[in-house]
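Just one chain follows, in the form predicted on its own, and it is written as structure tokens.
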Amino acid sequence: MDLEDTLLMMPGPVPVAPKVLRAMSKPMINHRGKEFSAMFDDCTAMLKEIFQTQNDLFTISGSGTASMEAALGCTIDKDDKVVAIENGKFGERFKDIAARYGQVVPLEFEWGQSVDLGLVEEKLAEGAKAVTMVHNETSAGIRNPAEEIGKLAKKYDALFIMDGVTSIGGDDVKVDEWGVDIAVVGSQKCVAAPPGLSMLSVNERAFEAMTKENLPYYLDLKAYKKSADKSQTPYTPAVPLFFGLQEALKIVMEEGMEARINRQATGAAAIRAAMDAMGIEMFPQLNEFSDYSNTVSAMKAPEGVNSNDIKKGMMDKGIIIAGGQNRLSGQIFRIGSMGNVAPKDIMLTIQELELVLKKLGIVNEIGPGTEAAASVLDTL
């Protein structure tokens, strides 16, 4: 299969686009000199504006799970409880995260269910020092409520660490409105950069609890906000992935937020009716407090049928969709509409799928499908 002709319609990394591609193979800078600096603060700044946020902002060479690492390793000390919610892949790695430094009040419900409010404030009650939440679970298409979570980590007076990866710059999400004490994104989601950089806002309050005695080494974030207020990285940056990330942010300022956001979430709302059309059950349970994710669509592999075949059917076509992981593998299939997914994308996935699905037996007729997500998408 040609990479070239190959479409990423998966929950990251996205498609890439072009100038972004370019912009990498510039020659190297002094990363301590004025450019990078300039460069810096550029991507700071954008980013600010998509995190929605007035407080300190760090890129760290590293992906998503570096800066949850970061977060956890800065704020919790071995004594201190974190409550940590399960919905999905990415809560059960931020649990396991935790428990390296601190005592995890695990809240796990099933993958795909819904986060029960009047749980996690019981064990809030009880006192934590953090509680640790993906706000858009990609392994389970789910949507968790950030906001209100945010209400009661200010009423228990305990730290909000929230996984934003997926939905910060995909979604609406109100980083200072909500409360979040430390917020984090991949470069390789929404913001359609090229992985291995992870930004994430601090504030005042997360940086007032980090008195633990020995900080990580590289992922110390006093050592950030040190080298920031100089507009430095404390270690050598990965400079290609900074001219990539410095050209995927003018491409989402230049497109705006709320373009943006609507685009990614009429993606979303158009693979539902397609769904729905072709008799495709949505994964996800849902309750008032949750929602389908606005980025990546989980459904569920049709009775008597093994969703690897489905992704395998799609990547034939040279359409790479992702199945289930873990517990979910073979069970669950899921389409990603984040990034620079185009509608166009959007009607190619849902054309073949169609054909996919009638090799497999589990629709009768081709069109349904398309016409509902087309339907949907001619709203954009």
Contents of the next structure:
Protein chains: 2
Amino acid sequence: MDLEDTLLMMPGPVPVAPKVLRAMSKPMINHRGKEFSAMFDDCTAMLKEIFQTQNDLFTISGSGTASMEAALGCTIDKDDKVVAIENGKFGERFKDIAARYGQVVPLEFEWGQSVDLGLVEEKLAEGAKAVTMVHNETSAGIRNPAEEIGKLAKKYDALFIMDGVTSIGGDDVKVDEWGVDIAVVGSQKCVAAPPGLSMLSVNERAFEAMTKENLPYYLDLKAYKKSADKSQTPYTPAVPLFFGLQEALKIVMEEGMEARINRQATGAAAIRAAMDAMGIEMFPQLNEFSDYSNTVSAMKAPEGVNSNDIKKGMMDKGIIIAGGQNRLSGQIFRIGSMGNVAPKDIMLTIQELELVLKKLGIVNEIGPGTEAAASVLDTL
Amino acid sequence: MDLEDTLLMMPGPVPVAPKVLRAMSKPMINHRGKEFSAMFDDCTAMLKEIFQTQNDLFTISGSGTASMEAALGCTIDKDDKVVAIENGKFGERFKDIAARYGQVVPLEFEWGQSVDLGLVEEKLAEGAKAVTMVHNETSAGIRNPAEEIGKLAKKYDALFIMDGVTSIGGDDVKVDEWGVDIAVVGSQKCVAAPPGLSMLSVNERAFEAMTKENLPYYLDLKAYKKSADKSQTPYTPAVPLFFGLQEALKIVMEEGMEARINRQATGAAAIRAAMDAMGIEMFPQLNEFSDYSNTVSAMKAPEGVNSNDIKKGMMDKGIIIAGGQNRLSGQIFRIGSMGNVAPKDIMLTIQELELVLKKLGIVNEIGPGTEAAASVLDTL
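Given the form predicted on its own above, what does the protein look like in the form predicted together with another copy of the chain?
Next comes the full complex, this chain leading.
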């Protein structure tokens, strides 16, 4: 199998458009010159639109984890309490990062279970400097209640630090309206740029909370702000990734955020319809404040089946889907509908999945899944 | 002027070979798959050869500053003393990073002055957990005495943390022989890969010194070690930059380190010969343990001339050289000979520089600089 012929249907990295790939082949430029600054400003303006924010917005050369750490490392000192909401692997990561800097008040739900807002309020009422939550929990395919957490954070005077790594650019995320003090996204997810950059919005309230003596250095958000005022980054940026990001963001702007969100949501709905038709259960347990993710769908492996066999069967067909991470390994499989994934990519994935599931003895006939997906995608 | 037609003669980012640029346009791959792991292992093996080390070697998606911070952030706790040698901007950066984590014992020399080993020994004799030094001080064009500092560090039981950002891959750097406990390089310098990655070697002694309670998270070297044992990175890597790095390292291997070092050193010698012929003074003040840099040459602006005018004159000709940074702005100009810079690039730079200097009234005739450079380059 030629690696370049595989179809990536994972929750990131996502397929990157040929013109984005080509942009990365441009010869190097001086990152202190005016050409880089123009590109930097262009990217920042487009990102603010995608984040629906007027806040400062920075691009860090590093993964989403780097920006998650920047958010906590700059605001949390050793005696500060952080309510860390966890219902999946990335919620756990936020908790782990918070533990390096302050006092974690863990609020753990089973991975894939919904967040109980009453419990969040109880913890916040006891006093905390910040609350962290993953908006779209990639590991479990569940969308958590960001707007509601924003209100609670404001009520109890805590910062709301949100991982929007796999929602911003793919879902309707209203950073300012919801009162998200720091929101983080990764380049290789819904905006369909190459991996290696992460972006975060930071509001005044968050800057005012940066009172600790020693901020991290590479992830010093005050340094990013100072440099951004000169349309630069404080340290050498990953120039080729900026070339790619700029092209990827232009594609987002050309499609328009409303159409983009609708396409990704419809893709996820088509996947869910197909699963329902094939008798495959969705993994998340919803309540009235949560929902299935619009960018990554997580399904339970049927009784007696290891989800890695499904993943492997798909890989043999040239389609890369994701299994479960850590404690969910073998138990769930996940299909991304994020980025520039087209209806035909979803159709191919479902068709091949039906064949794989039939071979594994999970479904008896070919057709119902494909037909269900098609009927949803036809609404686009 | 078309930006893509400029010649980068700066101390990084350096021109990147077309096949390195093309490699970055490859479609994305899953960074948890075996193809990424094979590339990861290939890069690591080549880098160990370039570092002349058997130590662990990690590649961080982030600039050289990120790796400098990883080195200090993982080893230095708040009461630990760090002797921070400074004779330029990057020595100052090491000092600033160290101050975020521990107690700095500053050892400042004028930028461009040589390091006084006697003073280093005095400070180390008072006890310190680590000593930091920039091997090749990019901002001042001076090479500092790494082998000697390695010996002193060992004698006084301190870690030697070395910034080899612009020496490793361009100069003969013997990480293991000299006893460098942690050595750092940047991708966009002597190995001529795109910017955005940094690499560091870490020995057992350094790992044993990581006794603090909370390491940084994104820059947690223990996490890098754990993942490297599985041929992976702990967090999403900048995949396109790894594609580029691998090709760039292959070019280094094809040339061979001995030839590569000789070519870069000869380039720097040619630049110095030209300056001497044109009556331009070198900036560094050497002693018996220091030397001119083999990868970036720093020159004083002649009396009454602002070096930015020289830089601007060159830019108008399509050649990007560097001025002075921070306190040296306007006072010096710098020309890189690092990476894949060819003799013809140096010849063009010197020819154009002569014309610029003549226009500025600094030299009276065209020819002596060019001829001096050519006679040195002819030895290649």
